[in-house]
Structure formats: structure tokens, C-alpha cells
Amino acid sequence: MPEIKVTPLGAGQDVGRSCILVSIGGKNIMLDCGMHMGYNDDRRFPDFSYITQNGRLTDFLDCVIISHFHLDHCGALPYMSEMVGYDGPIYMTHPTKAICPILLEDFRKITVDKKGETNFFTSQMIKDCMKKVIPLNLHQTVQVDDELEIKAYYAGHVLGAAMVHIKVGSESVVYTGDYNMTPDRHLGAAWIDKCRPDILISESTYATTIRDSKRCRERDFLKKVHETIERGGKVLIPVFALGRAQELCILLETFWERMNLKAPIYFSTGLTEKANHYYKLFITWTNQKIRKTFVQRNMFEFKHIKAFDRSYADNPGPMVVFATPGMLHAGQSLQIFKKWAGNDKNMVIMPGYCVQGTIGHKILNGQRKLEMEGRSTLDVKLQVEYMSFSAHADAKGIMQLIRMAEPRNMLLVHGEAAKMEFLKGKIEQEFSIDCYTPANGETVAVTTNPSVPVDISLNLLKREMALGGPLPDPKKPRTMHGTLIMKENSLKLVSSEQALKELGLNEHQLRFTCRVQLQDPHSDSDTLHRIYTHLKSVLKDYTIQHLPDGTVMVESIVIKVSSSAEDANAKVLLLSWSYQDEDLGSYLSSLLKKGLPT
């Protein structure tokens, strides 16, 4: 039986360095190629040696698909294509293609120029890698080769995020990447049609969470920011440049306007200006409200939010600063955090998920003394708040997507093992489908039942209808009798007459014969008459004839009687039938073996 194999090289029972290998119908596809924010050594990249120990990946992969521009999904792409070696097609949406190289270059600067790391990709490698990218449009079926086709669906989450439907013949897989089933202030909700894939591979970051109402969270967020500002404190909000940043900017901008607040709001420069530029450029990817507003004014040009200069961090008085990156593992957000951590008037609000090993994760788990680089320790006195403005689907959202797509099997990635296990139980219980949670390097093989499409000739259909059967119901299987012809890789079911004509063959009648021994002292003609009477009483719905040539016919079945040469009281019944009456012939032979009524 054919099977689909799925192997996570990253994000198997873990959040970080998403990279999933799928083998389907003889094709090998890499889904995402991310890096891990919690590691600074070789573990930051997926283990590509799993695919091949030596040589380029081009020979082993048919294509690479990137779901969105977050570094845990695209951060290892230049390393994979330029340093390990891959020259095949890389697919991503237009916004992802525009934003991905900016984030990669920014990360390269932090890692190489500031930390001085080697064995890392160069600016040129990022450019060379992006030349291999083929942009995807939503709902457009792209033919990768003669057999493999892919189609992108809107995933919410961040600008340009997409889920992909991968199809080879009648086998298919859907990969969600990261998605959000609830619309927010700047993006719509994820959507997919009822494509019934063999496997749905879904992220499960919030596998056990059902989030409270968004409005309550927003009110709580504004209240905490306002209280800190009122007491003269500073608020640090670590964000990734795109996504939550725009979401929270719109929220604070409208609140500042309404409350007529004067405290400054700043945003890390450079990246964000570019980010907002791309939001304007790809306005069609945002939600309905922003598209409408955009006609009158630009939703991403802020009156109260100004560009940040690093000298501002030492300014006295209250302020709110959005700084990148979002997990406090490097960059400007970490610099500001170090400066403000010692003052209990200040506050840091973590608006999204933090990977283990990052400072964000440590302070959220209550760590108040942090070991920094160079063995120095940092006392954390500022207030730490966690508010999930994360654009991931929660447990309810994941269940909602399963209802939408109706997969035959489920596979969870991008989540923590214990939480996945809980959700796996829920999915199996509610949907009665198998759910898998492979670890990195572990392969799941799912057997598929490929359906073979067959055309049916119009004459055969007309004949079926003329027989007075029920009208065809597309949801119910129906048996059709005919001859199956294969021509140029397509199958057709036709009537036997049409098949003979098309193939230039003569028709032959095939009949089955069966002998039945019977004890009966009467003459042959009397025995035959008794058989005729007996069958008439038993088979009331069939046409039974006693013919002058000394035979009885039941439909196409012929029954003859002759005496046995060895025993005068024994009779030999000869039954003969065509293959159409196979069932009836078998029934008659077993009925007559029981003998005739006395």
C-alpha cells in the first residue's frame, strides 16, 4: 500500500527551527527551514545530515516551502541553500519574499557583526538564496512538476503567512505553518476549504490553552501600561518587528488619542519603518477594516509613536518602548531591559511565546537573578507581566481547523510534548482519527488508500437509469457493471458491447456447469416435472419454464435430468448457467442437493 512519510528535523515536540520533511508519491518536500532562538551552537539549525551525509540537498528534495517570515521558520534557509547546497525551487508568498531577507540580514548583523560568530551565512548568501524563490499567490494551484502541485491558503498569524496544500495524484498533505483562527486588529482569520487531506500537519504552540476574550486582554494591557506611566515608570514591550508590534501599536495609538496622554511611545528604528512600509505595500493581506480605513488615512502612520534612539533609554520620566526582538535573547530589547531591570517602577510586558533558554522565558518563570555574558549577574526588580497577544491558534482554533479541512490523520508539531499529548487525546476522542506527535528525527508513516478516478460511458449510465434504479447520490457508493478499459493512463468503464467494438474482439459466451446426484425412483420426465413444481413453489419471483425439449429453465439456468448407469434410482442433474447468474446458479445447486419434497 502507498504511504506518506513525515519526519520533523526541527519543531518535533519542540518550538523552534521548524523543518519538516514529507515524502509523498515519490516526491520529497521540505516544509519550513527555521532556526532555534534558544541555542547559539550547531543545534540552532536543523540536522540536514539526516537527508544526506555528504553532497548537495538538490538531489534529494523536489522543493522547499516556507510558510512565513518568522526566523524559527525561515532562519536557516541561506545556510541550507548556500552552505549545505540546494538549487531547487523555494516557494513562499510575496510578502514573505519581501520581508524574509530583511529579517535574515538583521539577524546576521547581530550574530556575526556584534557577537563575532563564524560558520554563519553572509549577506551575499542571503541574496543568492532569495534568487531561488518563486512567489506564491493565495488559492493559486502551482505545478511544481508533472505530478506535484501546491496551493497556498491564508493563515492570519503575520503578514503573508500561508498554509499549504500539497498534492501528488490522489494523496495530499496540508501544512499549516503558524496560523490564527481569530481575526485581530490588522489581519483576518485563517481559512481553508474542505480538502480532506490524508494528513493535516498543524502547529500546537498553545495546545492546552483556550484564551479568554481578546477585549479583556486588551483592557488589561492598557490598564497596566497606563498605571506604570502614571507612577513615572517606563514600559518595555519586546516584540518581533512584524505582527504583534503593529497590533499593539494600533491599540496604544487609539488609547493615547482617546485619553489625551503625553508620555512618549517609541519604536526600535530601521526594521519597523521597513515593516510598516511592507504593510502598506501588501495591504490586501490585512483585514477588511484596515483596507477600508486605508482609503481615508494610513492605519500604520502613527501620530503618537516615534522612532527610538538608544540615547532615549536614559531619559528621565515615563515612556513606552517597543523594541526587537520579542524573546529578549539579543538586540535592542535586551539592551534596554538591562538598563531598566533594576527599578521596580518599571515594567516589562511579554506579549508572546518565549522559547526555553531565552531571557524572556527565564523572567516569565520568576527568575530574579540572571547570569549575563561575562559572568555578571543582573537583579530583576522591574515588574514582569505576560499577556498573550500571540497570533497562534489555541486549542479551540486547532479543533476548528480540523472541522474545516476534515483530514484523515492528524500530526502535531511546533509545541511542547506534554501539551501535545493532551491535545492528541482530545483530537482522537472527538474526531476518531489517528493523531501523531513525532519527536525530531522520528518518522511517521501513514498508509493511504488512493482513489482511482474512472470515467463512465454515457451509454452505460443511461442503461443503469433505464433499469429503474435510484438516482445517483454522490455521497453513496454504487456498484456498476461494465468493462474497464485503460487508455493513455486514464481508465474508462464501458458496456461490454462497446469494449468489444473498441478493441475489435469477438464475443464468447462463458457458461458454468455443475452435476448434482439425486435419489429419485421416478422416470426422468417425472423427476424433471417434480423439479419444475418444487422450484415454482420456492422461487416465486423468477421466470421458470418447463420446455418441450425436456429441460427446465430458471432465468438463464438450464436443468437437464438423466439416469445414473450404476443405480436405476439415482438421477444426475446437469445445471448450466452464464456468469451473470452465478449467485442464482450456486443457490440452485445447493437447493437441489438437499433433495426433492416427498
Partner chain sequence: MDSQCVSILPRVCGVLLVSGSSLPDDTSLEKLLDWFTTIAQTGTSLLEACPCLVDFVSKVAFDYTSGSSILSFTLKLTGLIGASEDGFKVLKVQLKNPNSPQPGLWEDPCLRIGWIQGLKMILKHSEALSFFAQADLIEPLLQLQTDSSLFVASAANQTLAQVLVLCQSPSSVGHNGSKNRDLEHNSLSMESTQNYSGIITKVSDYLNKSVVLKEISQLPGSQQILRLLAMLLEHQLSLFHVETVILGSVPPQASDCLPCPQRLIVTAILLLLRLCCVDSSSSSAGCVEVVRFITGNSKVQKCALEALLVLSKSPGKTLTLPNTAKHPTSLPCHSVFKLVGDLTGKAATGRYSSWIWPCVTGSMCRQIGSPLSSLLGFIQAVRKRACDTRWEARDSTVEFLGHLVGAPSCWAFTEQEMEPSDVLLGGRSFTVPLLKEALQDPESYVRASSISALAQTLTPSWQDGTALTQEQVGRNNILFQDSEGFARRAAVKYFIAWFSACSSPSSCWLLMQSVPTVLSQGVADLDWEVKLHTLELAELVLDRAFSDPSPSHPYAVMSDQDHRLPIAGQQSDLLSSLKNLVDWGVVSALLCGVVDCDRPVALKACQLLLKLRGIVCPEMGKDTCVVSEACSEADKEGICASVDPECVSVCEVLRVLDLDEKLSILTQSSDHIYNSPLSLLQDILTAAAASSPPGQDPRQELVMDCY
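Alright, leaving the form predicted alone aside, put up the form predicted in complex with the partner chain.
No partners, no molecules, just the chain.
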């Protein structure tokens, strides 16, 4: 039986770097190629040596598909393509292709800036990598080769995020990447066809959570920012240049407008302009409200949010600053944090997760004294808040997607083992399908039972109906008999007569014959009559005729009697039947071999 194999190299029972290998119908596909920010050595990248023994990735992989621009999904791409070596196709949506190099470049700069690392991909490598990318449109089927096709669906989450349907012949897999089933301020909700894939590979970040209302979180956020501003404090919001930063910008912009607030909001990165440029360019990827109001007012042309200059950090009075990077581990956000940390009127709001080895991680865990360069320490007096604004589907959303796509099997990635186990139980209970949660490096093999769609001729169906069978019901499988015609990539089941007619063939009769010797001292005609009587008594439901030409017929089986030349008492019976009556013919010959009743 054919099978589909799925092996996570990353995101198997963890929320690290997503990198999932899928083997389907002889094709090998890599889904996402992310990096782990928690490591400072090669462990931040997936170990590609596991993919093929000899390291020739291009020979092994048919394509790489990137779901969205977050670094835990695309951060290892230049490493893979330019340093390990992969020359095959890489697919991502248009917005992802546009924004991905910005984030990679930003990340490269921060890494090299912070640690002076030299063994890291360069700007040129990012560019060369992006040249290998083939952009995808939503709902457009792209033929990777003669057999492998892929189709992208809207996933919400961040601009350009896509779920992807991968199909080889009749087998298929859907990979969700990160997705969100509820629309937010600037993006819509994920959606997919009822495509009934063999496996649905879904993220499960919030596998056990039914998220509290987004409005509550937003209100809480605005309240905290407002209170700090009111008491003359400064608010620092460390973000990565794109993604939730835009969501929070819209949120604050709207709030400032409504409350007529005057305190300045700054966005401190050179990337913002480019980022906002892309948000305007890919307006069709945002949600309905933004698209609708676009003509009157572009939501990404902010009235209250201005570009930040580093000298503003020393300005007196309240202000809100969005600064990169998001984990306070280098660059401007860290610089501003150091300036403001000593004042308890100020506040830092961490809108996302921070890995160990960053200041963000330390302050979120409650450290209030931080060691700084040059043997100095920093007293953290400002208020530290954590509010997750990442847009993932919660448990309810994941179940909703399963209902939408109706997969035959489920496979969970990008989540914590214990939470996945809980969700797995719920899914298996509610949908009666198998749910897998492989760890990194573990392979799940799912046997597929490919259903081949076949057209049935109306005549054949009518004939079946005439025989008194039940009406056709898509939910109740039943056996049909006919001739299967394979023609121009289509399959058709018709009656044999119709098949002959359509194919222009003559019917040939195939008959089996056999001789049976009997000891019967009667005349030939008497023997024949005895046979007739005997069969009449044995085969009650069959048409048995004694014909005037000296034969007995049972259905299509003809029986003749002749005397043996050597032995006058011996009779030779000749039986002949068509192949349709093979069973009955065999039965009769064995019956007659036993002799006639005396």
C-alpha cells in the first residue's frame, strides 16, 4: 500500500524551528526552514545532514515551501540554500517573498552586530537565496513537476501567511504553518477547501487554550499604556520589525485618535518604512475592513506614529516607542531599555516570547538586577508586562479547521508535547481519526488508501436499479459490475455491451468443453432422458430443457450423449458452456462424473 511519511526535523513536540519533511508519492518536500533563536551555534538551524546521507539536498528534495516570514519558519533558508547547498525550487507567497529578506537581513545584522559572528550568512547569500524563490498566489494550483502540485490558502497569522495543499496523484497533505481562525485588526481568518487530505499537519501552539477574548487583551494593553502615559512615564514595546508590530500600531493609532491623545508614538527602526510599504502593496492580503476603508484612508499611513531618532529617548515627558529587536538582546530596543529601566514610572511591554540568553527572558522571569558590560549593574525599576499578541489558532480554531478540511489523519507540530497529547485525545474522540504527534527526528508513516474517482454510465446504474438494488447513496459504498474503460486520463465504468460498442470491438464467445465417461447400459436417448430427469431433480431453480435435436440444455450448458466405440455399456457425455456459466459448468461436470441414480 502506498504511504505518506512525515518527519519533523524541527517543531516536533516543540515550538522551536519549524522544518518538516514530507515524502508523498515518491516526492520529498521540505515544509518551512526555520531557525531557533535560543542557540548561538549551528544548533539554531535544522540539521540537514539527516535528510540525505550524502548531503546533496538538491537531488533529494523536490521543493521547499515556506509558510510565512517569521524567522522560526524561514530563518535557516539562506543557510540551507547557500551554505549547505540547495539549488531546487523554493515556494512562498508574494508578500512572504517581499518581506522575508527584510527580516533575514535584520536578523543577520543583529547577530553580527551583537556577537561579531563571522560564520553566518551574508547579505549576498540572502539575495542569492531569494533569487531561487518562486512566488505563489492564493488558490492558484502550481505544478512543481508533472506529478507534484501545490496550492496556497489564506492563513491569517501574519501578512502573506499561507497554508499549503500538496498533492501527488490522489494522495495529498495539507500543512497549515501558523494560522489564525479569528480575524484580527489587520488580517482575516484562515480558510481552506473541504479538500479531505490524507494528512492535515497543523500547528498546535495554543492546543489546550481557549483564548480569552482578544478584545479583553487589547483593552488591558491600552489601559496599561494609557495609565503610564497619564503619569508621565514612557512605554517601550520591543517588537520584531514586522508582524504583530503592525497590529499593535493600528491598535494604538485608533486609540490615540479616539482619545485625542497627544503623547508621541515612535517606531524606531529603519525597516518600518519598507514594512509599511509592503503592507500597503499587499493590501489584498489584509482583512475586509482594511480593504474597504482603503480608499478613504490607508490604515498603514499612521497619523500619530512617527519615525524615531535615538536622541528622542532622552526627551522629557511621556512617549510610546516600538523598537527592534523583540527580545531586548541587542540594538535599539536594548539601548532604550537601559535608559528607561531605572525609572519606576516607565513600562516595558513584551508582546511575545523571549528565549534564554536575552534581557527579555530575564526581566520576564522577574530579575530586577541586571549585569551590564563593564562590570556595572542595572536596577530594573520600570514595570514589566507580558502580553502575547501572537495570532495562533486556539483549540477551538484547530477543531474548526479540521471540520473545514475533513482530513483522514491528523498530525500535530509546533506545540508542547503535553498540550499536544491533550488535543490529540480530543481530536481522536470527536472526529474518529488517527492523530499523530511525532517528536523531532521521528517518522510517521500513514498508509493511504487512494480512492480513484470513476464515472459510471447511466445505463449501468439504471440496470442495477432495475434489479431492485437500493438507490445510490454517496455515504454507502456498494459493489458495481461492469467494464472499466481508461481513456484520456478518465475512468468510466460501463456495461460490457456498451464497452464493446464504444471501443468498436466484436464480441467473441469463449466456450469450455469436457468429456465425462459414464457406465450406463441404456440407449443414448434413454441415457439423455435419465440425465434430464436427474438434473431436473437436483437443479430446481434452473431452466433445463430437453431439446428435440438430442441435447439437454441447462442455462447455456449443452449436454450430448454418444456411445463409446470400445465399450457398448459406456457412454461419453459431451459438455460445453460459455465462460459466464463457468461455475455451473464445473458443477455439472463433477456431478455427472459421479454417475446417474439407478
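By rigid core we mean the largest C-alpha set that fits within 1.5 Å across both forms. Numbering follows the first chain given and starts at 1. What you see is a predicted model; the values in this text were computed from it and never measured.
Exercise. Align on the rigid core first; then say whether the Cα of residue 106 has moved by at least 2 Å between these two forms.
Key: No, shifts by less than 2 Å.
Self-check item: Cα displacement of residue 194 between these two forms reaching 2 Å, rigid core superposed
Solution: False for residue 194: its C-alpha shift is below 2 Å.
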